[in-house]
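Starting off, we have a lone chain in the form predicted on its own, written out as structure tokens.
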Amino acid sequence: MTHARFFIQVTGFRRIVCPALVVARRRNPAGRRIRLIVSVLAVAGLVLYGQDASAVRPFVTDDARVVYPGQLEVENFGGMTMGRDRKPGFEIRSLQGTSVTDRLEIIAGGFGFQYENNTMTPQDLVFQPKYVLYRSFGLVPSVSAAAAVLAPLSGNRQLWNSYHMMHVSWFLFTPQDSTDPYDNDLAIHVNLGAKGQYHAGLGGRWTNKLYWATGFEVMTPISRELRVLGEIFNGDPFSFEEEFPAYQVGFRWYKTPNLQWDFVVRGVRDGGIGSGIGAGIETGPGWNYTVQIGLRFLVDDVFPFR
């Protein structure tokens, strides 16, 4: 694909996602698993409707912010992992979520599977608590903590993976005549924490490593609603074997406050197990990329939380 078609594609979901299908339909089988999971997406988004939007997959780095108490939050993401002379591997993956509290986020989930090698397994569930430790708009940035565990399900049953990290947001640049708090013309994201895993066997056995994430999420001149996501991040959190070298660009489309699209490409180098979009495919050396699709959306007021 040549630089001026992938610009072409980005500018818009039709042309994001229409051509890439008619080229793999014509070229390659694994064309039907792409339109499979554009599919998923699209009925789940004709079917339900998203106030606020934030930094969530397939966006990797988390902000310090939390979705409006009572609103049932879903995040749906699927792609295709390709890496040097290796088959494709394909993952969809569901997260939902809802704030108790206007302050404290539960993220919960993960159900979903990953396609590889002609053998399909479940995704790894994930629960993952999030508290704003203090929210700000401007120059002063907002803060938060969150930490998360993963039920092994696609893997070894006796690693358990973990992270827990702060994040630091610096939302930018809200336009003069914007009730809404969170329309920003600039968000910049800082992530630092650790990744854990825990061997259930041989007595049990803790390791940790550093983790950390940077990302911005800006304007562009064409509308308000179509931004540029960028990242770099110290392997995926959802994955303890990937590291860095790690980084993500692409777009996000707000169709509606409550609706977003997102279409993003990212690239790891080395990451082994785990170097998919969340845990389980199995990549070789050098560089593997993902092409993902996303889709968030929020339901308003369906738990008495406010």
The other form holds:
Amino acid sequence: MTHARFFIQVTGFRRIVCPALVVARRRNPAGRRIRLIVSVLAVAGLVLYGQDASAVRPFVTDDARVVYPGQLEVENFGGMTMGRDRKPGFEIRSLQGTSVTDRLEIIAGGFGFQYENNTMTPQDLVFQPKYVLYRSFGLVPSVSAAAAVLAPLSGNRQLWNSYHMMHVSWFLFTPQDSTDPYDNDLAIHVNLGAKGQYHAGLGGRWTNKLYWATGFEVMTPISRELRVLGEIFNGDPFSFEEEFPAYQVGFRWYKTPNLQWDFVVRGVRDGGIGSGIGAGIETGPGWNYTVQIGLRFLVDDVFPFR
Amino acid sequence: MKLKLTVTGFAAVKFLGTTVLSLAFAGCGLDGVRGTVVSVEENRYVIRDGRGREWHVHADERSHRDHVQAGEEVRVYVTKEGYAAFIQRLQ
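Got the form predicted on its own; any chance of the form predicted in complex with the partner chain too?
What follows is the whole complex; the chain from before opens it.
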């Protein structure tokens, strides 16, 4: 594939996000910042096109694998959330991570913005260590544990969200001629944990909720590089308020071993009178839907860990 | 209120359980090793990692492996007993 075609794909990503940018440009000069961020991500995608590595984060929530030591992992996504009787909200986000050992991965960042009701706010920052407790391929699952805290940049600075969870993942049906252990025809994961919220303004009150998720990624008959993914979960772990029923379905295209595109539709049912879900975008009662495009890539040997 | 206490109790037990499991299972299963192939003899390989340690690993017909030669850089997933499930040549 030529770089020109690749650029068209990247600019296609911008076109989808473009309605938000048009609104933002008319009413809020901060919209230029979103355009700048999208442009930077597009250029990064172009620069990194063709390098060799392995994509490792198949699900939005997470699973029991980490990147190779020293690799830089960048996960970018942008989306539009729609709900009944509400104006669409837009978000864009970038997560960064690396592994310091063969089993310990650190995710940090979450730089991004959301735009809704003519207002742009930063996204919460994330810090998440994850440790692979047991690594296996085939019928015996891999197991990892992760914990995270989110710095409340997007809203009430007295509310600190967190989560911890165990991941149990099966990486199945690796072709015999493939030496990439994560080149699987089918991957399944189950996550179980808890979401927590610390309210500093109420005398330091802690509140916890059960968290769970289960999902799969399976190859399509069209191509091994094109996968279908699906997941149901008890709300996004980044959002304390979000609860079941929540789901996402979509496609994942392994453009190169180190670069993948996602197209995902998420649905979350708000059983109350409307609240903030996902990355903080407000929703109305009933079902709310998010159309999301993700670009994930890895760069080898960025950090001196081996 | 009772439900909240139950969930909080579950979270505490879960966190404790995660910690205990982490300590109990830490380092189990396959290890990932990156290194340079020192020698290859049929199904037996000697690999030197970045810290200078030598790993003696063996493979069989179930192993997923590239054809490698001495001097090439590889990533290997290996059991504690030295069985290599994957031998991947790095470009």
